[in-house]
Amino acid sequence: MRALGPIAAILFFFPVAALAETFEYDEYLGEEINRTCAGCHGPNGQGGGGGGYPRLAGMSAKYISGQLRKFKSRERENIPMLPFSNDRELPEEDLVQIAEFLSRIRLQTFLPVQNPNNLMDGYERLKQAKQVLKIPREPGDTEAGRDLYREDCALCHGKTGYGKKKAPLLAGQYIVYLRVQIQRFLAGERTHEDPDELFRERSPEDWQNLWAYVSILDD
């Protein structure tokens, strides 16, 4: 891809910066946009497809919006996202709204205990159940995985695994999805800082122990 010239770059980035300064969150608009996302990522951003579609709920708005822009520019190649992330279907003003909407969703890991003196109706209980996401535990040495995580992952993804502004959450994310992303980093299909040092030198046992630990971060 040809690099943008200085004037073109200013014109390209200015609308994004200007929009960020005037952004006002509209929950109802975010909910409306999310109806399109829900087909793959679930109505509450909990992901789906057996882990093929990642959880988005609770990720930072900055990270989500950044990835959506990469889908638009095809810096991050993702064929299923092409029909949804173009400027016509997802203009910048909608992009920041859906990113904020998803970032504010808080998924539970257990269904709350009902008050026996004030039982809710079945529909309300069903809505609660739809916001529960529990990642299955992976086999492996969680203590060894914890050491690996603290050494190489915690700085960017946070001590508890819930991510930072520029790094996605790992806690409560599907291990199936994370494995595929590592393969894509190693294949050069996605960019990551120091992929050889962080990923390629690990043994299969290291990976399994790391996945075992990541799978319990949301417990």
Second form
Amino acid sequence: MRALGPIAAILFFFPVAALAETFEYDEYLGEEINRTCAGCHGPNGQGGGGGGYPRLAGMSAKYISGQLRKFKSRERENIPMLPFSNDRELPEEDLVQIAEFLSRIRLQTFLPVQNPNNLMDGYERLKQAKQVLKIPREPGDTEAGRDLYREDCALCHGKTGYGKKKAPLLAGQYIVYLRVQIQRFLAGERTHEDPDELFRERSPEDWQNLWAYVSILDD
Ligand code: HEC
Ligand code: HEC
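Having displayed the form predicted on its own, please output the structure of the form predicted together with ligand HEC.
Below, the chain from earlier opens the complete complex, with every other chain and molecule after it.
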């Protein structure tokens, strides 16, 4: 950057800074845009389709918006989302709103016990149930998986698995979805740091143990 000189540096950083400053979160707009997403990702961004549609709730806004931009530029191919991730359907102003909206959703891992003196009606209870996502436990040696995770993944995906900076949460995500993404990284359809070292050189047993551990991170 120093080689560019101060003026080039200002020009280079200005657009990003300007966008961050003018962005004003509008929850109602977020909710409205989310109706489009809900058909696949669920009304609370809890995902579904047995993991064909990933959980989005509670991911960082930065990660969500980053992936949406990659879908738009087709740097990351996502055919089911093509009709929803273009400039007409999802302009940049909407993109930042929906990313913020989804990042703020806090899912539960169990349905709260009802207060026997103040029972909820069926509709309220159903609403509550839609905010619950508990990843089913995968078979495997969770202790061996924990060692692998801590050694090779925790640095970026966080010790608790809920993500850090640009690296998304793995905890609370569908294992089916995560496995597919590893295949995409290995096939060069998505980019990830060091795919050969991190992903290719691992036995099926190591993977099974790793996913077993990741699947209990949300317990
Ligand atoms: C027709 C179904 C469908 C709709 C509607 C849809 N998505 Fe998706 N979305 C998918 C699928 C399928 C994937 C996973 C693609 C893959 O396997 O790589 C995905 C992936 C994503 C991801 C990447 C998640 C990750 O962990 O990397 C984000 C972010 C996302 N969708 C946001 C949205 C938003 C925001 C909307 C609404 C504007 C939306 N999607 C609407 C089907 C849909
Ligand atoms: C050097 C940092 C780093 C390390 C180490 C790392 N990751 Fe990642 N990972 C990332 C980043 C950054 C992304 C987001 C990539 C993108 O923008 O598409 C990611 C994305 C992923 C995804 C896609 C998740 C989704 O929601 O689509 C999976 C799965 C994943 N990593 C698994 C792992 C596993 C398993 C390990 C350990 C064996 C690991 N990663 C180690 C940084 C890292």
